[in-house]
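Given as structure tokens, the chain that follows is alone and in the form predicted on its own.
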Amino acid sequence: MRVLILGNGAREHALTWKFSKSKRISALFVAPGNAGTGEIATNLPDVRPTSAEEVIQACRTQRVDLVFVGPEDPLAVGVVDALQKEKIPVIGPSAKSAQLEASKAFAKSFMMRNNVPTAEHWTFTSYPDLERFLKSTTKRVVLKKSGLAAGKGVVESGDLKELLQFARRTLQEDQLVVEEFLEGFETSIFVLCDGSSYRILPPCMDYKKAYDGNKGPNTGGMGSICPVPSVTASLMNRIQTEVVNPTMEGLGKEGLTYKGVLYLGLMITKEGPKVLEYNVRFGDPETQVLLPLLSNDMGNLAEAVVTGSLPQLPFDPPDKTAVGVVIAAPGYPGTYPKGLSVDLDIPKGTDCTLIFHAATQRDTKGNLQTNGGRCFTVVGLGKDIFEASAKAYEIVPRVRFEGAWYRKDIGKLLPHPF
């Protein structure tokens, strides 16, 4: 099996790593890739994931048997549709189905039509209408950009001025979704879909806030854990019955089925699970902690998704826990420098720790440099959350570049079940 992975983040490095362990793989390509993927696969730096023409040409040139789409942008612009037209097997949704992520307004309407529990919400296209609503409501609310925003198009604030500033900027180019503020704890549920059936993967939790104690601005994710201790077997049953089943039935009814990954971002409230958002691909940084716990050969898993044979594939519950800590560039999630020299002082024999590159590159001399905001994810594996966290934090200080920073409470700050 010759596989092409689209993307260049830590999620794609984790996917590449998992595919590289497969006994089914004869060639592995990543477009455009990063310095980490380049160590275990062939990077195609000139192929833009959002260009269907370039992706199709790469598939022909490299005789690719399967494409796995990592990020959301290629999905939203219809790269999967173009690949399907050329009869190239691909894991990911069509542009129509990708609206579940590309438009929060679309996703909210879908939830309402299909009785999927979610927050009370209102969609606005007019700033004066939105301003009147915010000034008159007594509810605590969250503002969300409807379109793609790389995890940063959300404002939670009690400051009306801050909310209105965000709203004015957003409504110049997009719709705005206003939601009631939900109390509880968040969890990430990933569902593998093969076009007719599905499998729910172990629950993850993403630490979205920039600073310790869940403080500061939203980010793309500063760390993650898998599985989540407070997501019990009984809670998972409720999630499947109340959220996953109606979602999957709704996809079928509305012609939105696809072969790929569906992410359900949930808030676990006192009333039960409620959907905050859908994504139509693996999350980052959750992928980095989820994939190391899956016992399945990635080639077999991908084949089951493409051929519609997921029910025949055995899934064993994870026998370990994973904790991932993101190391970011100074200034992230605001403006940040690129091209910072990186020193990876990693001792040999660290089998319980993995390092996934996010935004990294090599200079003309082959030296490792940063190339974005979130630069690495260090993943610790252990028998429980405490051991896994300790393993991760043993290695994190050994990833060195100027201004590097990270949260110190990943896997230590845990939600309490109700």
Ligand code: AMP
Given for the second form:
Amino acid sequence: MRVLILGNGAREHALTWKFSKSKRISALFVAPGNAGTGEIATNLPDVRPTSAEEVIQACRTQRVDLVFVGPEDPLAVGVVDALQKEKIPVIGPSAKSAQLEASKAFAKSFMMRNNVPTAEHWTFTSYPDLERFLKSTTKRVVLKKSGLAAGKGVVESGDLKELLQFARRTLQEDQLVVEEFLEGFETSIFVLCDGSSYRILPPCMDYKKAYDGNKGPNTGGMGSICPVPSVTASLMNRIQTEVVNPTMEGLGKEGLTYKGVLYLGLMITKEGPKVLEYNVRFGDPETQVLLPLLSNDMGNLAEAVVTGSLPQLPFDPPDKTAVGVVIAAPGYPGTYPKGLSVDLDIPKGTDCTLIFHAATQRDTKGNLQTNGGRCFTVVGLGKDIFEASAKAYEIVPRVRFEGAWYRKDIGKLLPHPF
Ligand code: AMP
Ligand code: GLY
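Can you now output the form predicted together with adenosine monophosphate (AMP)? The one shown was the form predicted on its own.
Full assembly next; the chain just shown is listed first.
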């Protein structure tokens, strides 16, 4: 099987790593890829994932049998639709289904139509209406830009001035969704879909806030764990019956089913699980901790998704825990420099640790440089969360570049179940 992965983050490095261990793979390409994927696959740096034409051309030139789309942007612009027209097998949703992620207003009305538990919400297109609403409500609320925002489209604040500033900016270009603020703990649930049936993967948690103790601004994710100790078997049952089943039935009824990954961002509240958001792809940094725990051959898994034969595939529960720590550039999630020289001082024989690159590159002399905000995810594997976290933090300080920073409490600060 000749596989092309689209994207250049640590999620795509983890996907490439998992595919590279498959017995089914004869060639592996990543477009555009990063310095990490370049060590285990062939990067196609000139192919832009959002250009259907360039992706199709690459598939023809490299005789690709299967495309796996990592990030949301190519999905939202219809790259999957274009590949399907050319009869190229692809894992990812059509642009129509991708609205579940690309439009929060669409996702919210889908949830209402299909009785999927979610936060109470109101959608606005006009600033005066929104201002009147915010000034009269006594509820604590969260404001969300409806469209894609790379993890930066949500504001939760008790400061009316800050909320109004965000609303004014957002409403100039998009709809705004206002939601009641939900208390609880978050978990990320990934559902593999083969077009007719589905399989729920082990639960993950993403540490979204920039600083220790869940303080500071939201980020794309500063760390992750899998599985999540507070997501018990009985909670997983509730998640399946109350959230996943009505979602999957709704997708079927509305002609939105697809071959790919559905990501449910949940808040586990006192009343039960509620959906904060849908995404139509794997999460980053959750993929980096999820994939090392799956015992399945990635080629077999991909084939089962594409041929609609997931139910025939055995899945073992994970026998380890994984903790992922993200190392970011100075200034992230605000503005940050690129091109910082990286020194990876990793001792040989560290087989309980994995290092996934995000948007790294090599300069003309072959030296490793940063090329983004979140630069690496270091993943520790252990018999439990304490061992996994300790393994990750043994290696984290050995990933060196000017101003590198990371949270110190990933896998240590855990939510309490109700
Ligand atoms: P979203 O992009 O909708 O997942 O929102 C990003 C992050 O904002 C979530 O992961 C939560 O940490 C927070 N958030 C979003 N919606 C709510 C809500 N209704 N109540 C509390 N926190 C929320
Ligand atoms: N971990 C958050 C996301 O992938 O959207």
